[in-house]
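In structure tokens, one chain follows: the form predicted alone.
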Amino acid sequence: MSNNIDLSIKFCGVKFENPFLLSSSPVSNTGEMVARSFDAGWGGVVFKTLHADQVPIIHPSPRMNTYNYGSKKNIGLQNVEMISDRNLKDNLLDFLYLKKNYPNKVLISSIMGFSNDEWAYLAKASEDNGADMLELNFSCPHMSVEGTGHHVGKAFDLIEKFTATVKKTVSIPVIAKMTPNVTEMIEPALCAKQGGADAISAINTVSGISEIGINDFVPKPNISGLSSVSGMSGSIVKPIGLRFISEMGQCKELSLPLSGIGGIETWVDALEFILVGASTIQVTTSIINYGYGIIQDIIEGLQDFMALKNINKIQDLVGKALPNIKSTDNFDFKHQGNTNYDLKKCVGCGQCYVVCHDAAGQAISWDKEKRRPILDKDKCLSCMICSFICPVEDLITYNKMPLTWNRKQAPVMGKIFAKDLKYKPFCNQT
């Protein structure tokens, strides 16, 4: 069914047999590990971030904690994982091994300098030992030394400076990896472009605290009685990753290839990042959960989808969703809607009634004898909250209809102008 589907893609002029890469993380720590991932079908790797042995890297222990919520397991991963603790020589020997034995796989060296000269040194050493591309780690959320990791990602002048330093040193393409721990990503990405970056990758882990031990009052992971704000990854951060990639994908001033990262576990997740502009996809947390073998499910699912849609090349899907992402003032306000209830499927749990009264339009009354909802369509706000909490799939559906100015539908309808208000607005309003 999918034999004619072409998943190969060019990214910064480098051909990838498929767009799926290990991201710079514990899953890309050694040549032996990466070799096994290549055998499994991954198209490339961003090797775990190198340093120049000037500062010893010691990982805290334990350094990870899985985030569960109720019965939902492993929806996130909290970690205080540092950059590579292996010496530079051993990592570069792994580069030589991988390029000799897997010449068609793409090797991207992730680097982090502790000075301007160190950025240049690591870039040149990586290129000389076979790296096809570089990824500049401007985003590790755990680095405590000023001028490293996310400290660079939040100091935009340093992004430009270190990117320019690396670009002057090497001839291979350079990717700048952005931190999500900023309010918006366009400005730092443009600084990377100004410094000469050929592409942008995003996102790194999101700074946070996933949970706190209620017996010892220590956030997890508990490292001898202490913890820290640290990096959250996994499916829980996917919406944030999609947001940043889509915004950069729409920015005409940026106009650089994008590598998408953040909560990618299934072929659908991967496709969503591609649709908002990512040409390559990087994965870590789902590999931690399931192993390198998940790549076969991702590839097969994506190929089957493309075959059903009569799409032969993955490149044709890059950015396809971007024209459909607009600011809210572009919405259709001429239509509203209400909900339809298929009461034959109803199990009588009453959750729709509760949520409508406590969080929506109070549009539902309850038949106690039949244990069934009764909807007042004039009061329905079409928020669809009831459909989200209903335990029966497709019992509650959306019904689009022309807008009618019914006073029961909402307490205030239409525009309110500043001149009509009795108080002085704090900003200019139209």
Contents of the next structure:
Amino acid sequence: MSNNIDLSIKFCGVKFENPFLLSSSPVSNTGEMVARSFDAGWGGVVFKTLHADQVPIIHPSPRMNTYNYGSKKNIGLQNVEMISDRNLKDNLLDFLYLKKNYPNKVLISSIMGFSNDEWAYLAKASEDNGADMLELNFSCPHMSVEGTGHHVGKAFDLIEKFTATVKKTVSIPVIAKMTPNVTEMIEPALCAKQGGADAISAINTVSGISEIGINDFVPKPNISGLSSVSGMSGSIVKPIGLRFISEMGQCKELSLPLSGIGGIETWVDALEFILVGASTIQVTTSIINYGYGIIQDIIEGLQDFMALKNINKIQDLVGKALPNIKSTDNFDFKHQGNTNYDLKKCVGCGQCYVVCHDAAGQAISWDKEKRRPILDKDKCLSCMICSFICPVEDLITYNKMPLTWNRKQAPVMGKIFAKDLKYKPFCNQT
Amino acid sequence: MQCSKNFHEMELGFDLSKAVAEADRCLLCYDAPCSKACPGDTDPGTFIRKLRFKNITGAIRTIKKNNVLGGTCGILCPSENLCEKACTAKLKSEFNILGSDNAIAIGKIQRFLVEHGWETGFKPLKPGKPRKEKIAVIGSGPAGLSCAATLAQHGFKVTIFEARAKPGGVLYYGIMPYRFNKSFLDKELEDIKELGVKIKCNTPIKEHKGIEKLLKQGFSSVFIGIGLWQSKSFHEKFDKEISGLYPSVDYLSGICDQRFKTIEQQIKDKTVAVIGGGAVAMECAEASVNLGAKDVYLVYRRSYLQMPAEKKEKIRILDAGVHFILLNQPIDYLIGQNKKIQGLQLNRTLLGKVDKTGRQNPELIPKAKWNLKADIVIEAIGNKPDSNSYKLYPSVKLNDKKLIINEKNTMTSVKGIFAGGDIVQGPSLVVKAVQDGKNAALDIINYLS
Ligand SMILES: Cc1cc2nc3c(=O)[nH]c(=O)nc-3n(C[C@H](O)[C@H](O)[C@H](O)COP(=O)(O)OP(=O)(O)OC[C@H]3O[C@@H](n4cnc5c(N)ncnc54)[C@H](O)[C@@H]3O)c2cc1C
Ligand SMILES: Cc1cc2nc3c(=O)[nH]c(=O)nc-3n(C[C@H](O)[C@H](O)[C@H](O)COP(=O)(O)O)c2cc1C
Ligand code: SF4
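What does the same protein look like in the form predicted in complex with the partner chain, given that the last one was the form predicted alone?
Following is the full complex, with the preceding chain placed first.
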């Protein structure tokens, strides 16, 4: 490693050598796999969700589909996978093996009961065989049995009930894993807290459809002619994950430790989750795309960043962005701005002209001869869409204007129709 | 020397994922400069944009409608000096552009799209509503094919008269198969034949005034696209009977027809001297290497920079192992018994004053003659119209180089006779011949309505 920055952190009283864990998924399916991830540098694991062997678990085949954008592959992943298809005994034997060989790595057992008693049974079995913590899977979107997976995550009273059952059974810390397929997460998270949860993890996969076969009309993955609305993960869901973690991070009433999940691939993604309140980080899809080795760049990148910023402890970064997230009514609307164009760098593609013309303030005209944009700063809306499409870095930058500056208004085309106008200003009746 | 590649196989093109990745780098320029830079109006700005937005069939349609030899041009155009030269993505210079500083590989995308159309069976071209007029096209090179295809899409009955056994002109008889192979040409020809164009091979027009007479034999208009099929020689004593002495046209066309085996045997393990510094000389030199010649010398009377061939070609030829003998002017043939060539007498030169082509003129150094031994000598210093071709159209005005002069757009001095391609432009490019043929078709339609 590049330096001596210590990435260790305490989460629910348990010490993690670093905050980066495999999340519960195929990447944490067996003891052999998890052992290799530990060798690669991961700080812990949330093992693939266990069940009590009461119904046979068979994964659909095929069970995943990728989501591409243009030539950019795998920006998202869809899966219809079930919980662990191994029997409980084999998984528990692997727990013993992992705890024996990797005593300093944190082993979190993810469980899902199909009844209150099953939750208790699985919690106990996990604790008895070395699990350091539990994660209650209230969020798998592919379980069709009522009272399981995300059906629980959406029936908030069950969250409280099952959490309380588990808490009564075991003494190790308990995390509740939430589904994002709700409008607000605070309420179910508070139910988990009510039941005694020590931490919240989020997000599980986001319900969606990644692709529809345009020849056979069957969405993907195509399981013998059928598919399902099912869980999306990977880079495309990161904004949703950041949203839920930040909202829970800001909620005083909740104030539980958070484990951030959703599209984390680089140290920057991980840091963003930490900045909105996560103190551990869980990863699946980017391991599905690139393997366990990505941990090296996550650790080295974050350590170097912290060294450069003179930050010694991860804990000092947790939630640091939260004070800067507010609802829009708190904004300073008086200060307006426009853009600066550094035309020395311009290559003449004309995309700024197209987008400003069709989607913004018509602030740009086009010099056909020189192939250069001509900016009328007074019309610029400061939406910045031109800078998003511009191929040259830092050619177009935001420019804050003094309070005295006024933007030119868009022309009104219908002035000559004033006499035909049927309109009077809204007048509050009360 | 070793034959570096299979003589009859050309490099594979892009597959779908490569083409999509390349299209993703495109900046989707407004008023796209690449489109303006294409001499054939193939409109790369539009077809790449269509590919980018997954409108693959539309992209294929754009290419084929604008350039019926779009696949061929994708392979043969010196695109780095045409469309790709204008590519904005290339203008990275000192700025930090996302992606890379290479031009978008327009030619390769174009080739891919056309091949993809063949693979998926998508046919964007349709014959037009039948019209009664019949049009004669002389020559099945790029100019003639393009003219015929455009006319057929407007419903005309078109017959192409072709002197040789196979259609395609230089595409069949000039360009070596490892650069552009015949089965690719066949597919592109198939698209044209499906429009109802009739190609009559082995049907040279040779009668005196033969081309002009067609107007009285039921054809409403005639298009001349006969190209340049006679090699120039540096020597007035040039003699077909000298064995081992080849004009470039015979050498290259021989390789492309049934004489292949004979020529291969003649070249294998022998010393070859090629005279010239243009694209055709490069083609001859590279072909000789690939046929297994022991040594290939390229003799050019000026220096490296003055050679008219593309830089990329020159470097490719050098890397293939051809020895460049620059600043040497051939003076005479060395001829042995039985009129067998034995090499060339060369005279070393220095560059002197700039001539009207803007290049310095080679001046002979006194007492600096020497002999270059060679088993085969190929003359590739330029092509000109066949010395008898003007007799086929004696009323048509020609310039001092015997090239046809187009008076109004593509119409010659004789009403109803149109011309284009190399026979008008001099040695040019496939894409320019395609454009000429297309323009002539539109002029013919105008003329007839
Ligand atoms: C060796 C070589 C390599 C080249 N490489 C390239 C390249 O890589 N890229 C590029 O863009 N350009 C290249 N060119 C140039 C390009 O091939 C020509 O510009 C183009 O082929 C001209 O097309 P055209 O239709 O005018 O004539 P041609 O292709 O010459 O076709 C003329 C046709 O007319 C026929 N014909 C002639 N007289 C008669 C008659 N009396 N009756 C019936 N038919 C007749 C001929 O048999 C021939 O088939 C190359 C040229 C040569 C010679
Ligand atoms: C900048 C922006 C502003 C938007 N404003 C509105 C709005 O005022 N009213 C509305 O109903 N939807 C609004 N939308 C949502 C869009 O109408 C649309 O539902 C959404 O962007 C998803 O569609 P798309 O991503 O496929 O374009 C807005 C979207 C964007 C990007
Ligand atoms: S025809 Fe040739 S020059 Fe024109 S766009 Fe295609 S490759 Fe470029």
